[in-house]
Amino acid sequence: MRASLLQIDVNEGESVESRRSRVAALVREQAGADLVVLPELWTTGAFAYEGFGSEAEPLEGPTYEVMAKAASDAGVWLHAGSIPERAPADSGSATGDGPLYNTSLVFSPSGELAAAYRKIHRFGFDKGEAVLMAAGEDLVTVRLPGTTLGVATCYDLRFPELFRGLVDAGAETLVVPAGWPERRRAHWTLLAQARAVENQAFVLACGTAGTHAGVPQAGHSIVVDPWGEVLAQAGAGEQVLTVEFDPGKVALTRDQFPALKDRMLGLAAPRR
């Protein structure tokens, strides 16, 4: 399977219009390869907290309108990083505006929406992506031709319940975008190898590149095998990074090496 990860630079001085027609030409250009990745919040950028609600689209929206023709117009399967989603409000809503979430969207070569991802853990501490987002609440995987993805978003990388979750519904590649800051660039590789070695599972992690709300972004978009060997990192900036990989080690490995089968803990685990 092949493998690119658009690591994308989101800056302030780039409208949101202009990123958007910019990256689904970067999306066209990946033609030929087999899966597309793009990160957490591309159009407005994490930290931009300020413009979520401003810059919110319904589910079907622009992004997913320029998103579903880019993967069609490439003929490959794309993840494309996530939104911020304006869910229709109910009845009992006394502004009229419904729930924001930061939403993952994933096409399929025809550009139809295969999946669509809500993020489950919100960052921020008490402010910002934590109070103005709603939390998801449904473990996403999607089957694609040779591989099981799993569906997660940035902050998620940090909970490993979620991802041993995505284990137990099938996964086998776990997809994590995200708008992860330099600061903390070391808990991002190591965790994406963390979460790739205790699932046996291939990571594939994409981050933004650049500067947005004054939170400079770590980059090093990462590709780990199931036994926790990174295959290809990027590096600070904007950038493809692309790999080719085997989905097959993953039943190899989870086959030489059967530590899943011995977990005692957890509804899923199987009795010994």
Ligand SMILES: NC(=O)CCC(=O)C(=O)O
Given for the second form:
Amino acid sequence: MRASLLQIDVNEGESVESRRSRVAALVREQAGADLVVLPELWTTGAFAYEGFGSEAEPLEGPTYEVMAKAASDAGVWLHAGSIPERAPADSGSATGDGPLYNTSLVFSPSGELAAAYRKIHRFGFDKGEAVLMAAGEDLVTVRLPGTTLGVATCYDLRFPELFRGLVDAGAETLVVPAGWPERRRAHWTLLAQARAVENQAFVLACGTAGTHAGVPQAGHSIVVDPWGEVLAQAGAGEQVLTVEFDPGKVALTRDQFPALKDRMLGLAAPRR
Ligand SMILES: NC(=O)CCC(=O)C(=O)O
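Having seen the form predicted on its own, please provide the structure of the form predicted together with the named molecule.
Let's see the whole complex now, leading with the same chain.
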């Protein structure tokens, strides 16, 4: 399987419209790949909180349209990263606005929407995404020829139970679009490897380059195999990281070193 991770430079010097068409052209250039992956919130920037409301789109908005077409033009499975999604308002909404979600879109090679994942763990503690966006509730997997993707977004990488849920749902390739900051780059690499080793799965983690909202981005998108080996890692700048991997290595690793079968589920709390 050939995957291309597009580590996009996200900075305020480029308009959202121009970045959208530039990224669509880059996706088209990946014809021949099986899977193309984009980062988290690459239209606005994951830390550009102030633009979330004004740049929000309905699920089937401009990014959806442009990316569906790019996937079908290239004939690739496309994890199009995430968008700030404005969900439809329910009938009780006072403002007429529905909630905002950080929503990832996955398209098939014919440009059909195969899955949408609303980020479950929102980053920012008492500000930013954590207060501006609503939390998703559903785990999402996507069946591709040869492997099943489990999707998660950025800060989700810190929550191993989410990935265990994806593995229990059949995931073998864990795809993590992100907008991870440079100041915590060591965590990014370490957590990507940890999620691969503990779940005996491939991890494809695609971050952004550049600086937006004053936050330098880590770049260093990474592909890790089920044994924890780093197959490829990007540098700091905009880059297409292409890697070939054998999805059969997941079953082989789980068979030869069957640690997942030794899980002790439902451990009780210590007695006092
Ligand atoms: N966009 C994010 O989720 C940022 C996550 C982050 O900075 C971290 O976990 O550290």
